[in-house]
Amino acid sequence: MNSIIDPYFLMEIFLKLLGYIPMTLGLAITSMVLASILGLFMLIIRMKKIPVLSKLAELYVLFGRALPTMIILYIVFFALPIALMIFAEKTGQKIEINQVPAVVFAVIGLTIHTGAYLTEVFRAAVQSVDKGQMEAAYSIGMTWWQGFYRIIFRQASVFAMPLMANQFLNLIKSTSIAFMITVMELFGAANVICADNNRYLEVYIVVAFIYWGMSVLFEKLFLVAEHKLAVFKKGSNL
């Protein structure tokens, strides 16, 4: 090798990982979605104040943000396989643990862990929404339900939008821990190709720059979605 980065090598890989991006794409795009589900759902509880429920959402996200992405990810790759175990013993199910694909665990396992941070986010976007008009809401005989969602929740949105930015964003990042319970997405492919060759820097040089250009990609499509929802901010549209 004549110079330190051969560029057709870069190249190479650079074809080579594209057929990967879906993978990675697909773990951060359905972790999000789960998790913005479940982090409504917890926020709704907390804000209800339901009975025991309230109390184990704040314990999950005490949990679910105290501890790292890969020790959730491990927890959920070790356990719950032994959890169906013990539900198949006790109902006579017959469960093929060994069927259901690593990536399930990787979504389940980063869904609890960006819920948590999300239950936080919402949290935080619909206390920046004034209490007055919740009252309002109920003053012209809407529901809790119909005052949330028409009023708290779209202008709430408008709040969350950035923080949710962020959370994606990193959430891509953490797709590359995946590899570790045997999930084969970008940093993973990426990690078997320096095996096969120990041309560590130009296999990472092109890692880091698809991971730029899909962080970039991102940002701009959630600045448009933060735009759109700016007319709520305006009190429009309610």
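Residue numbers count along the first chain shown, from 1. The term rigid core refers to the maximal set of C-alpha atoms that superpose within 1.5 Å between the two forms. From a predicted model like this one, the values you see are computed outputs, not experimental measurements. What changes on going to the form predicted together with the partner chain:
Once the rigid core is overlaid between the two forms, Val224 counts among the residues whose Cα shifts by 2 Å or more.
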Given for the second form:
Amino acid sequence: MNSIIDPYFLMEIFLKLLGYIPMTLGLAITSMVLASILGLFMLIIRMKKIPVLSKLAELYVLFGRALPTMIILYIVFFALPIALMIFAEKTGQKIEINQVPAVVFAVIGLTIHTGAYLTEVFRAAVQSVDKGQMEAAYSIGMTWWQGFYRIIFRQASVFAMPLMANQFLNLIKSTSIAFMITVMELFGAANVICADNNRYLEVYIVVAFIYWGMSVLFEKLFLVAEHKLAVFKKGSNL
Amino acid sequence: MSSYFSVDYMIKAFPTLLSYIDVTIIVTIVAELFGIVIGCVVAFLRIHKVKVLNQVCLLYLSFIRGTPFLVQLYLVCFGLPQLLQGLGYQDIRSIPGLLFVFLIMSIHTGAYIAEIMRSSILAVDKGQLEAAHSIGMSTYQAYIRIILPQAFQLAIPALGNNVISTLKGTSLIFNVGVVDMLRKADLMGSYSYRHLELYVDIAIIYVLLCFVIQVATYFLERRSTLGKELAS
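Having seen the form predicted alone, can you show the form predicted together with the partner chain?
First the chain shown before, then all remaining chains and molecules of the complex.
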């Protein structure tokens, strides 16, 4: 090693790692979509105060937020195959557990983690909408669902947008942990390159800059989106 | 069922894993202490818009908040020794690995605390600084004696959240060779082939720790608001 950092080598790794960005973003976007659905479910359960389920939802939010992503991923990674095995034994079906790709576990783990945070985000958003809105919806004969979907949901989503954007940025960063359960995303690929040539410094600098670039890019995008959405905000003058 | 998930083993392994909790707690405390120092300095530099340093701080905040903690951890724990070696410092092995962990955890936490402290310092009435100046205090004295104590009071809930996220961050340090609960679970699991029970144990420990911090924050907050009420 003649110089500490070799620029050609940096460029080479950079080009190699660019190919793994779709994987990282794919993980993040899939988990985000699933987590939004999960969060919405939990929100409705908690809003409608369904007896047992509502307590379970509360417990889920508590654990989802208290546990580190690393541990959620590990538990999913080790528990799900066991659950599948038990299921296979009970029903007599044959399931090839080894053929389930690690990405599936990663998506499930990240969804559980993000879902808990999104539930809280949605709850705050719904609380930000005036209570009278729902009462007004009832008074003109809407059902709860109609009132929720047509009136509350749309107003709350404007409030929830920046918080969700924030959560998505966190999620992009969390995907790096998925490499611990053998998913080949950006950081996993970087570690493989490291194992090849033992040049940690360059590789990790490149990875850090790619993540940084992604974060800054998405932050700017979300700011633009927020600006566009600000039209719908309460009290904005058109 | 017991062949898949053994509650006995889970209970038996719990004390062993619990005995490794000290690493997690020490790392959290050290990171939090140095983080508060870094955070206060950065917040000060940003509020007073000190030339050049303000831009450096912005870059620092953007970098730390824009990259995953895991990447930062690897960069410092594997990249930094290589850099030191390249610069001619050959005695890398004598530096304990935990030192690098302390370093990056503090830097990482500092960036997040800087934002917390900035908003808390800005929330303290501006007249306080002016009053301190008027009775002849220097800016440094005013910050130490007047502004920061009030700012910390306002920052308690946010700092509590930050301690929790730092604690959660410590679950990643086993990747760089620190023997903590997760590494121990890894080792024990490779003997017993019962990873799940061990990770459930660790999950319980983390939830308990989070709970303790939450309760502590609540009492601190209540005490500080009580003091305010008595004073007024």
